[in-house]
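Take a look at this single chain, the form predicted alone, given in structure tokens.
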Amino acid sequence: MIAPLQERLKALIDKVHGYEVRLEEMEFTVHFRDREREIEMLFTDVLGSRGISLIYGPRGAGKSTLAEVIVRGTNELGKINRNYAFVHLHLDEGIIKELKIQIPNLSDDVINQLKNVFNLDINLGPIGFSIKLGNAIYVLAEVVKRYGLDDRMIVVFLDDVDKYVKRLGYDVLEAVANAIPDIIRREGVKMQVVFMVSDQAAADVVNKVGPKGGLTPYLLWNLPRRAFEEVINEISEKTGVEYVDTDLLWNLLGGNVRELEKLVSRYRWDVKTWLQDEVINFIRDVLKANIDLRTFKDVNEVLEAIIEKGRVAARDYGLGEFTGQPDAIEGAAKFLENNVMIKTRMRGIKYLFELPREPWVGSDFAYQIPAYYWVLRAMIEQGRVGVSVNDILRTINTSANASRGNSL
């Protein structure tokens, strides 16, 4: 007898909360935390029907990690979750190992066929990429029918596609997203292919397929504050650091574990150097990318244009004084293309997580990490691009003190 869905979800959530996950840039693991709502919504909403879906969110929000623990948890729980078969496709032969776990008697001819279609060389051209990825879904559908898995929902997490489409062009992703629903319908299998992207342009392209593929975009955000602070404390203990300013790290990283890894592994907890090298310099480079000899002669003119636009938008939207609010900037100055910002509202969007109420998160747009917001805010308040690390830290402290004063 199959347990009710809520019982199976509780078993899965309890299971994954017992896992430790490896951080990409470190030699140790940390406990997997939170994500109860995300897992529940995945099963009750995302996997409600066959077709394609889109899970997008900031780089480093934990999309790949969530997929990994779900695949591992459902495999280890076995019959408790026999309604589903999960595959985390990294566009390499690693998928073969996962399939052999779920289908131990895979024949050699099927394995060789899978190895061929899943070995997606990074040097493939747009046509080759589209054909191979379509073939991958086709072969999976054939495996489902051959091995009597028709009663299961086959869930394919299609990960790491950003690095391909950035080089090949975003049209190739639209072609793939258009083709997959046709393959699923033609083969008559229960399959949900979940595109997982961080790049806003890729998200926009896949979302264009919406009506045809029955696609719904789902937003996955960075970790909530409490869980993020627990991760910070665990890492600080394992690295032998006695004191870490969790308030400051929340205001700079906003729950983004990948940036935390970078801060710890590359910069040895040196917040000031990380802020200069990874944030201030990056924002300056993005502003420089807007320079056009016919329009802007230097980055300060780009900043002036942002301030002028932002003040008008802030006034029209009732946002008060312009300080870099994401909804006032609206992704201008190539902030979306360069992943400084991300859309928090798209056609038909559903939220896997409740967005935090912070100044770097708006109704329609948000900064991928709050440090980008604070750097831009300091530039706006001072009217110049040449701000220092200490300027940024003062801006954060001044805002925090003002917030405390308003709450008294």
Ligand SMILES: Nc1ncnc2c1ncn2[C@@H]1O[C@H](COP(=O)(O)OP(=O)(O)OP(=O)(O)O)[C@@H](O)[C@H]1O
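Take the two forms, superpose them, and find the largest set of C-alpha atoms that agree within 1.5 Å; that set is the rigid core. Here the structure is a predicted model, which means the values were calculated and not measured. Residue numbers count along the first chain shown, from 1. First, how it differs from the form predicted together with the named molecule.
Once the rigid core is overlaid between these two forms, K145 counts among the residues whose Cα shifts by 2 Å or more.
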Contents of the next structure:
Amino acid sequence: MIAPLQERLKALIDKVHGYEVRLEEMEFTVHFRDREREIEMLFTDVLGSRGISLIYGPRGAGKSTLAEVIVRGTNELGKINRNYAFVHLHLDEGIIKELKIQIPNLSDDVINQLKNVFNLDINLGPIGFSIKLGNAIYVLAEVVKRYGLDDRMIVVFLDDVDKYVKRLGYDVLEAVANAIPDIIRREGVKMQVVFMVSDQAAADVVNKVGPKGGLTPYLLWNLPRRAFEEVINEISEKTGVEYVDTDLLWNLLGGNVRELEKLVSRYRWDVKTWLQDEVINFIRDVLKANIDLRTFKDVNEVLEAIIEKGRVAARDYGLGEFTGQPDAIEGAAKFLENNVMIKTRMRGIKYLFELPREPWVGSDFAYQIPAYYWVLRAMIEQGRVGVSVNDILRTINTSANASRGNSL
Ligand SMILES: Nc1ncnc2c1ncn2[C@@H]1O[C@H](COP(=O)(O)OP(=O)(O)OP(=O)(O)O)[C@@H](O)[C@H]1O
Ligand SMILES: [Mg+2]
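Could I see the form predicted together with the named molecule next, after the form predicted alone?
Below is the whole assembly, all chains and molecules, this chain first.
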């Protein structure tokens, strides 16, 4: 007898919590943490029906890792695998990073043939790319039927597909997203094709598909506070660092493991240098990108315009004094295009997990990592772009003290 879904999910979650995952810029691994709710949502909601869906979220939040451990875990737990089969096509800029096809009961020969059809070539151009990907989905459906595996849910993760097609233009995603539901319906197979992206522009394009596609966007956020602190502690032990200010790191990194890795491997835990090089300079460069000779002569004028607009929005939306709240900024100043911010609301959106209640996360927009919020807040408070690392740390402390005061 096959155990009910909840029991199988619990087994899967226990299994993946035993895994260690590679840290991209370091030579060691850390335990895979948290994501219970995300895994439950994935199996009960995303994979609850056939069609296409979109998982998007901040850069380095852990989307690819989640897909990876799910594919590995279900494969190692034969019981869940009886109902699911996976193709994890992990792309990168112009290359295929990894292709895993896990469909039990198929011979290596057939798997290898399938691998060949999924071996997409970026040089095909946008039309060639969408035809080849559509064809791969079609061949997959045919194989599943031919070998009598059509009682299973076939899951195709098109992971980091935005990075792969960036050069071709994101419209190609719309073409693919429009074509796939027809193939699934015509073939009559149970299949869910999941587009996974971190670029807001790509998420917007995929989400443009017509109602017949019925695409639902799912937001995956950075790790929650407790799990993030566990990762910090594990990394600090492994790097032999004794004291780490986890409060401060939560306030700067907000659960983003990729950025934590950068801080540790490139900056040897030196928060101040990281703040200057990766955050202050970056935000200043994004603001600079808004300079156009007709409206803004210099970067301080760009900031002025943000403050002017933000004050009005903060007042209109009842947000209180304008401090750079994401819902008052609304992705202005090229913040979405440059991955400073991300939308937390899209048409039909569902949340794989609740978002943290923090000043850098709004109901319509959020900063991808909190450090961007604090830098902008310090700039707004001072009325100039030239802020120092100490200004930022002071802004964080003052705000923390004020909110402690409020809760007394
Ligand atoms: N649940 C987790 N526990 C511990 N570490 C994690 C977890 N999820 C991801 N990581 C680590 O965080 C880093 C970033 O993860 P990942 O590449 O999956 O993010 P992503 O959202 O796919 O990024 P991108 O937006 O660039 O595609 C990786 O080094 C990964 O090992
Ligand atoms: Mg990824």
